Protein chains: 2
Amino acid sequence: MNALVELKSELRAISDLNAAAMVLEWDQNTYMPPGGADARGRQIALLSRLAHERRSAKRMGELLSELSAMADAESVDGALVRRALRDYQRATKVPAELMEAISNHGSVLYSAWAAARKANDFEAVRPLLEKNLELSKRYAEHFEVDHPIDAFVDEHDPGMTAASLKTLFSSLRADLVPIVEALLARPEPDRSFLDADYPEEKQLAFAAEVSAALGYDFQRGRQDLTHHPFMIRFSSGDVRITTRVDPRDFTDCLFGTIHETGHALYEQNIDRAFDGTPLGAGTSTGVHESQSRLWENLVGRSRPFWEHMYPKLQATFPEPLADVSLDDFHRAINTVERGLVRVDSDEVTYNLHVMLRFDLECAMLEGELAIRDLPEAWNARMEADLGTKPPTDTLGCLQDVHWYCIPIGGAFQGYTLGNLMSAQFFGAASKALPELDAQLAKGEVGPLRSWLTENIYRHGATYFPDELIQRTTGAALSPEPFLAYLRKKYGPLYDVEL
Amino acid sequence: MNALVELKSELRAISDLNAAAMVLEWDQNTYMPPGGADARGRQIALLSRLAHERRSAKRMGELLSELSAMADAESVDGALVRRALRDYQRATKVPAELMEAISNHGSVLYSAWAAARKANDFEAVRPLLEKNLELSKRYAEHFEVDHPIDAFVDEHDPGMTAASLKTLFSSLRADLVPIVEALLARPEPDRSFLDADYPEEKQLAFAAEVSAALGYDFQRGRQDLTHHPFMIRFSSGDVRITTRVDPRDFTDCLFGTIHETGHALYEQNIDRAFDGTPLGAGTSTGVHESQSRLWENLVGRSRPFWEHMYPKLQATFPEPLADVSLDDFHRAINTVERGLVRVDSDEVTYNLHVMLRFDLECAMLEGELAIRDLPEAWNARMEADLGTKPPTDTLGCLQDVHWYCIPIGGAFQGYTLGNLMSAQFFGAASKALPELDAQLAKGEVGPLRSWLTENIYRHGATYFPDELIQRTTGAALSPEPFLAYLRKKYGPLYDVEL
């Protein structure tokens, strides 16, 4: 058999094994009865192990070595070999025993974290977290990198490093902190009408209607309820989203749905020919997040979007919203807050929460920050950036699950990269589509979605993020478009010069 | 590693792969969007292939050969090795190419059948069905059996053969045909109130209530809607059932739910220590069906059961049922009919439908019946046994999917074996529980379920069917208990001497 044909057949099997594991995970999060938990964990672990064995198999190495000349080609097959080679190299770098130790420790740590978070007892989980940091460092040692976090960053956001991120983030932070201060000095918008009776069924129906209107194809997807919302892809024909509903606050379900719809629009519009190959997926965590945030914030919290949608929302929930003007509504859903919790934070302060975590991760991996000093470091940085101090570790360094179930490092930077990219991509789209605002105000999202599909979605993982951003926006990634977007939007909203 | 430990570890992986494939099938039948179909077929095929490769692996043969001395032991491990050896021998008998040819032809034939059935066009599917018969014969040639159907029967109902089934079935048929004739000569019960408005939500809630009352554990299972109801086991902690709802007829949902609950009670009550081994499953198709039918018919269509449940049913559906007496209701749900369709048939005529199929399968595999003569043979037998002739092949030999998607042979006898066993098991339970009728009339199903768990369920596949029946009922399988049950129940119901 031709090496490329054999490679593709093997990649397809790996993709199918991963997809099967994801179906099991989706079921675990949606419909699985409690009694199924033990066996399900074992079943998913087996499928993951089988996929990993094939990804790191000797034969895979031989095939890729035979095809290595193709890795420089401009063609689709060239991109495929590049990605496959990268996956193979990552999969073979770390010894299986260390991977297993990390995975096993992750389960133990996760349970301890859940209890410690509930009890606000950082000390209870500290020794286990210390061991996780130790394992994370050992993991990073298997990569030839300048900074240990690069081993993790490269997995999620190829092309990025501690050095490039620190430069990018320090520049962003320098401008962002004064913007936040200026906004927080202004009177807070009235949000009282957001805390009202919003029946669950109506919320779900409205969210699904919005999702479909944005272009999510329910014939190739579906929406279910889960504790934490997510998007998951089993194939180009089956890309699902989930949401949750708070009967006293429709924003969680609605903006969560738009967020996951953004992820799903990316996946649903990747060239179907890439199915079953490493190209049939979003190209990085950051680029993926740029699409969820673009639809959630740059579209979903924009004035033009609500010009079209607000009358429909009012018709759905007449009781709380009939007497609320579009302007008041728009201000309320764009409130900037001195919040303690990342996942509840607004688009202006959000990146401060993320950069805090990234910087602490770097410091921990560098050995500059000991785990026992983590709570204090966290609180000090919150005070410096947001002028507020968590009253408990539950609302501080225990709030996110990431450090307590997977290695420390690389899980956060993608959120901020996504926000920066979302504004840069949207800016490029606005240039190409001069009528974009007017179109959104008429509910016409087709032109924007088509532009994104043409320039980003259909390519899947063909281009690494740097190249994609350059091709699509004509420039390297920069915080400027995002900062300009914030200034332009929030200056008038808060009636302040930014 | 000790050979037994290694065998168990390998069996667990096979079990987990099968369970994963079943989760994917469950999702395919319940929630998968249409777009997911292509990739899903491929994903399931991959998992099945991986499971088959392990089942038939050289190392599996070596382990079993090393452990062969244990296969005679009375212990649980002895039973485990016996089952594993049997699975290995079956898995290695048929060449992989033939298995693949059968599977591929099954897909083609299935699509052609669906169209032919709709169009009542047997000729359109005849050549493909002839090829399926040819493949089925080739499959059977790989087994040392007296009759080709034995190769298939042995898979589903170990211990049974064409010879033993022909003896059993001819004896049953000889007694059954006159019973049916006697009942059909009597006036038909009034069933008009069964055709009324039964709201779907209420049907589902009532069916779930009944299922829970029979002992189905929703913490280790759940019920969903599918086109065809089924029970499926992913682990002892996750055994799911499905149902469907006809808003003009509650019996489909209710008795279908009780039927699947019977299957599920078996699986939920197998010793949890057998999880992940070949012992952690029902021991045969016939014994499995005996439990679905025992709960559906011997309990669920009995007078005592409805003494307790009927007031609840009336309270749920007051409009159609308030003025219907318990006796009239009980007669209506036990109507015997000259029906054409197996899946809609009552418990008296059902076995005639099944035995017709079994006898035709034997004749086809023997070369005594050509495919082109199948419609005529089918209709002649319907006339002889049930005094009715299908007006179309859609209602005749095209009605069941079995011959049109898997090899011909072995898929039907289990239904009748199950019916015979259900009466024999219930008879033994009644002897052990003298108050059983009174208990059922009070809604106390615990004693019956405990007896079944103790004698049948907990053992899983430890005993082959023959041994299980002998141990549990003190006798070999016989049609007599079933015939006695029919005479005792339907004589008074129809006011006729049987």
The other form holds:
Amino acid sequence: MNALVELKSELRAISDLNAAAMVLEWDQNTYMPPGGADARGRQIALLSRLAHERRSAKRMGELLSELSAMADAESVDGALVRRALRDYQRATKVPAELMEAISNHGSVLYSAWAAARKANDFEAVRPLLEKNLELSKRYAEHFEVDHPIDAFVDEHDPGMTAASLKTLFSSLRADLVPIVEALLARPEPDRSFLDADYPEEKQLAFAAEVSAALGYDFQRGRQDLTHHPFMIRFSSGDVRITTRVDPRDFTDCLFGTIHETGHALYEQNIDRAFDGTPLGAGTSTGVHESQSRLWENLVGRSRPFWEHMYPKLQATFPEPLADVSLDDFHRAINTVERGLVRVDSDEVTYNLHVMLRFDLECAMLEGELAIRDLPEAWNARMEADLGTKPPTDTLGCLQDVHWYCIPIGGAFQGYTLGNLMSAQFFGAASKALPELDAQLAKGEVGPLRSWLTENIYRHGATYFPDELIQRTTGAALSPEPFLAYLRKKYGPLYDVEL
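Same protein, the form predicted alone this time rather than the form predicted together with a further copy of the same chain?
So it's only the chain below, everything else dropped.
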């Protein structure tokens, strides 16, 4: 058999094993009864081990060695070999037994976290989180890196390291903190109308309407409820999203849905010929987050978008919104505040939440922060950065699912990278589409989605993040477009010079 044909066959088998595991994970996060946690952990762990064994098998190495000369991004097959070679090199560093243990523990830990979060009981989940940190450190030890977190950062955001991220975050923080302080010093807008009766059924229906209007194909996806919203892809024909509902605030469901729709638009518009291969997915966590944040914020919280959608929202919820003007509504959904929850935070303070988590991850992996001290460290950093202290651990170190289902490390930097990329990508799209604001005001999102598909989505993982950013925007990643976007948007909203 031709080596390339055999490689593609093996990669498809690995993809199918991973997809089967993800179906089980989706069920665990949506409909599985609590009693299924232990068995589900074993089931997912088995599929994870089988996929890992195939990915790191001797025959895989032989095939990639034979094909290594063609590994580049100049052709689809070359890009495929390049990605597969990278995955193989990472996989062969880690024993299958450890990967199985990590997967199994992640399933058990997730169910324990869901219960502990609901009960505000960090101590109930602490021993399991300590084991997760131990497994994470063991995983990192198999890589020759300058910092333990680099083993995870390289997996999620190729090309980035702890050192480069700390430099980037330090530069961003220096300009971001004065903007935050200036905006927080201004009077808050009236948000009282957001605290009203918004029936769950109507919220879900309106969110689905918006998702479909943005281009999400419900014939190749569905939306369900979960504790912590996510998007998951089983194949190009099955890309699912989830959300959650607060009956007193529709923005949680709506913007959570738009966020996950952004992820799904990326996955649904990847070249279908890449299905079942390493190219058939987003190229990095950061690029993926750039699309969820672009649609959620640069589109979904923009005034042009609501010029078209606000009358529809008022018709859906006439009692609380009938007398609220578009200007007041737009101002309210762009409030800058000392929020406690990352997923609910505004565009301006959001990155402070991310940098807090990244720094705590580094400290845990370095051995400088013990799990037992995590709640106190979290609360102290929140108070220092945002002037607010979580009243409960549910609103503190238990709020995010990441440390409670996957290894500790590399889970959060992609959110800030995504924010920076979103502004840089949107700026390039705006130059290519000079009528973009007018199009959005008429509900015409097709031109923007087509531009993103042509320049980002269809390529899947063909290019590494730095290559994709350079190709799409003509420049390397920089915090400047994001900072310029914040100043241009929030200065007028808050009547302050930024």
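Between two forms, the rigid core is the largest collection of C-alphas that superpose within 1.5 Å. Being a predicted model, the structure only gives us computed values, none of them experimental. Residue numbers count along the first chain shown, from 1.
Fitting the two forms on the rigid core leaves the C-alpha of Phe425 displaced by under 2 angstroms between these two forms.
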